[in-house]
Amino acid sequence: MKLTKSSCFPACPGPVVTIVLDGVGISPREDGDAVKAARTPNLDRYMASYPMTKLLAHGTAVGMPSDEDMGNSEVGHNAFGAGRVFAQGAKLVAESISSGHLWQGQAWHDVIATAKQGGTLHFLGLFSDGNVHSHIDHLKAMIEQAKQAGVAKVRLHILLDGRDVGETSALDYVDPFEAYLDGLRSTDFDVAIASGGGRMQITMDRYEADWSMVKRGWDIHVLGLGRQFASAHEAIETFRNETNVIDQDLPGFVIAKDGKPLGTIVDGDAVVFFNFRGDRAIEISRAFIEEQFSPFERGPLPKVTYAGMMQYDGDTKLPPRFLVEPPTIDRTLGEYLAKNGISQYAISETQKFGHVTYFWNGNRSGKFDEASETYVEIPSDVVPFEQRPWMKCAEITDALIAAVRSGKYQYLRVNYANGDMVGHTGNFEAAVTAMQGLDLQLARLIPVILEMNGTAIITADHGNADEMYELDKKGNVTRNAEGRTKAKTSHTLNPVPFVLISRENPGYQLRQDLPKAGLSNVAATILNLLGFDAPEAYDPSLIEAQ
């Protein structure tokens, strides 16, 4: 993995710093755009005064099945770090189902065999067609295949979305799905929804930010401990009336008949966690698998056959049983730099720390080289992000400025989570505040990078805060009869910025012959800035010698 010194690009005399403004896209409209609405004089100046282009950050440009699919932070950081586009979770699962490979795999045979020996087959996961963590069509395909295979009893544990889809769209999925189940149900096939709750309330924590979410999910799904309802529809309507929160924040619920839960998870059952994305699947998988487990009190661990849709962590082999092989991402930027003696520094707060490390490194835990790499995690606040939209951007910048000034690192990368995490709340004013907080940090950081004769890249992994209102099919903001907008909490299909900030006359310019440039073009660009030619397999650099 020896890199070749470039004859066209001299190495930057100072550090090269990639700044990922997570969830900050470029919208074609102003209405509902918190990025444009915010007062960001520094970002505006950098975008106007330095070389800038737009990058594709969704659809096939990041390995998703179609250009109607949103990008996300995981596939975005995979593309940044890999320098190439790999087929991602949603596409891999869809292909595995359509080809029939999923049904031929050992993991599927294991869960079916367990269920046919008298156990219940449980499906647990995010219940929508957002195609970011999961897709409801994958769930339907598995239910139908289970029935065809002779499974007698299936229970569903649904995590309500309201984040990658409309914020109050849960019943748009639940009601047709109940009708779908009615069509499948028969005297020898018992299928029903057994539990559920909002994805930000139960089960789907990540990066060990709030294990209490996972415990609440465990109590609901496994033990059947929670408020009981006759149906998911009743639970959703009741909680909406009582709490006035959006779907992702709805409390957990248990479906019961005559006071008895319909689907607790017990010895001899099989469980499939049907999310394909790993970050919010790891903790609940650990709870089902680990014999020695300390994050919360589970009670007696049921002896189940557990499978993930994919293997969520290749290094720890979690879970050991999985239905679809993940993409094999090798020869990442981080590995090349580590094996060529280039010192690296990666920093973010908890919510995005895994993105500048694990996902950037090709879904690989740990470092390539302990001696030359430094990873810094700033603990995130455990509060709703709209209450503190600045999050930890100042603390991140404090540490990053110190690292830049230290002179120890040739390449540094940072993720500021604000645009995405606050954007997901649907709170427009909070998103505006988040952007203004980020702009203050850029005003502190960029001058230090230039002072050290460095080069800064400002970019993003996908859009979010740039589109805070729901749109109609023509791309116009949706308004009700009273003229009110409806909050949008999902990612966007908009391109993202790529701004190159360096000293005067750096000797290169942005290429104009890459009309479909995307996030995967960034890695080769970074290597050029560090004075190396990019590997042949990498997507082209965004710069050329003048």
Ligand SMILES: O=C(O)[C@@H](CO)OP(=O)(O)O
Second form
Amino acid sequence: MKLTKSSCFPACPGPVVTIVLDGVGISPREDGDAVKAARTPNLDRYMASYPMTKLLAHGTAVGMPSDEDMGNSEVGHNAFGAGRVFAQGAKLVAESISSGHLWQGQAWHDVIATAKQGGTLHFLGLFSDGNVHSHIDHLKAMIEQAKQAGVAKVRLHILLDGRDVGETSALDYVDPFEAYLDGLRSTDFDVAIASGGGRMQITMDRYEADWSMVKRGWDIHVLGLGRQFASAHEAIETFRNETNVIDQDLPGFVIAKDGKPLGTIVDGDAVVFFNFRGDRAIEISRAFIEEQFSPFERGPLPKVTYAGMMQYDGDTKLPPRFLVEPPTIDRTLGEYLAKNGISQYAISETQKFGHVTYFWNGNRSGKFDEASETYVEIPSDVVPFEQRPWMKCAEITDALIAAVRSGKYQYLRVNYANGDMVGHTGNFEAAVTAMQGLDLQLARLIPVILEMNGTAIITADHGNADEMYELDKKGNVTRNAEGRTKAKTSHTLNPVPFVLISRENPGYQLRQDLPKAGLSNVAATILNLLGFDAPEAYDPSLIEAQ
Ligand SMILES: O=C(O)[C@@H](CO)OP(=O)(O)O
Ligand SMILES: [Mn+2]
Ligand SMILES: [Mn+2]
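What would the structure be for the form predicted together with the named molecule, rather than the form predicted on its own?
Below is the entire complex, every chain and molecule, led by the chain shown above.
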């Protein structure tokens, strides 16, 4: 993995810093765009006075099945870190199902064999067609295949989305699904929803930001401990009336008959966690798998056959049993730098820490080289982010500035979570404040990088805060009879900025002949800035020598 010194690009005399503004895209309209509405004089100035282009950050440009698929942090950071586009989980699972490959694997065999010995087969995961963490079609295909294979009893534990799909769309999925289950049910096939709750309330925590979420999910799904309802529909309607929260924040519920939960998880059962994306799948998988487990009081661990849709962590091999082989993301930028003696520094707050480490390094949680890599996590607040839209951007900047000034690192990367995490709340004013907070930090950081003779790249992994109102099919903001907009909590299909900031006359310019450039072109650019040629098969660099 030896890199060759570039004959056209001298190494930047100072550090090269990639600044990922998570969830900050470039929208073609003004309406509902918190990025444009925010007063961000510094970002505006950088964009206007330094070389800038737009990068594709969604769809096939990041390995998703189609160009209707929005981008997300996993595919975005994978593309940044790998310098190439790999077919991603969404695509690999869909292909494995349509080719029938999934049903031939050992993991599926184990799951079916367990259920046929009398255990219940449980499917647990994010219940929508968002295609960021999961897709409801994958779930349906598995239920049908289980029925065909002669499984007698299936229970579903549904995590309501409202973050990758409309913020109050849960019933658009639940109601037709109940009708679908009615059609499947027969005397020898018993299938029902057994539990559920909002994805930001139960089960889908990530990066150990808040284990209590996972505990609440465990109690609901496994132990059947929680408020009881006759159906998911009833639970959703009741909680909406009582709490007025959007789907992702709905409390957990247990479906019960005569006071008895319909589907607790017990010895001899099989459990399939059907999300393909790993960040929010790791903690619940650990809870099912680890014999020694301290994050929360689980009670006796039920002896189940547990399978993930994919293997979520390539380093820790978690979980050991999985249905679809994850993409083999090899020869990442991080690995090249580590093996060529370039010191690296990665920083974010908890909510995005794994994005600049684990996703960036091709879904591996470990370092390539302890000695030359430093990873810093600033603990995130555990509050609704519309209440603290500045999040930890100031603290991250404090640490990053110190790292830049230290002169110890040749390559640094940071993820600022604000545009995305606040964008997901659907709160326009908070998203505007998030952007303004971020702008203040850029005004602190960029001058230090320049002072150190460094180069800064400002970019993003996908859009979010750039579209805070729901759009109709034509791309116009939807308004009801009173002219009110509906909040949009999901990512967008918009491109993202790429701004290259360095001292005068750096000796290179942005290429103009890459109209389809995307996130995967950034890695080669970074290598050029560090004075290396990009390795074989990396997507082309965005710069050329002058
Ligand atoms: O919060 C998340 O899990 C996703 C949206 O589902 O966002 P991101 O891809 O930005 O992490
Ligand atoms: Mn993101
Ligand atoms: Mn997001």
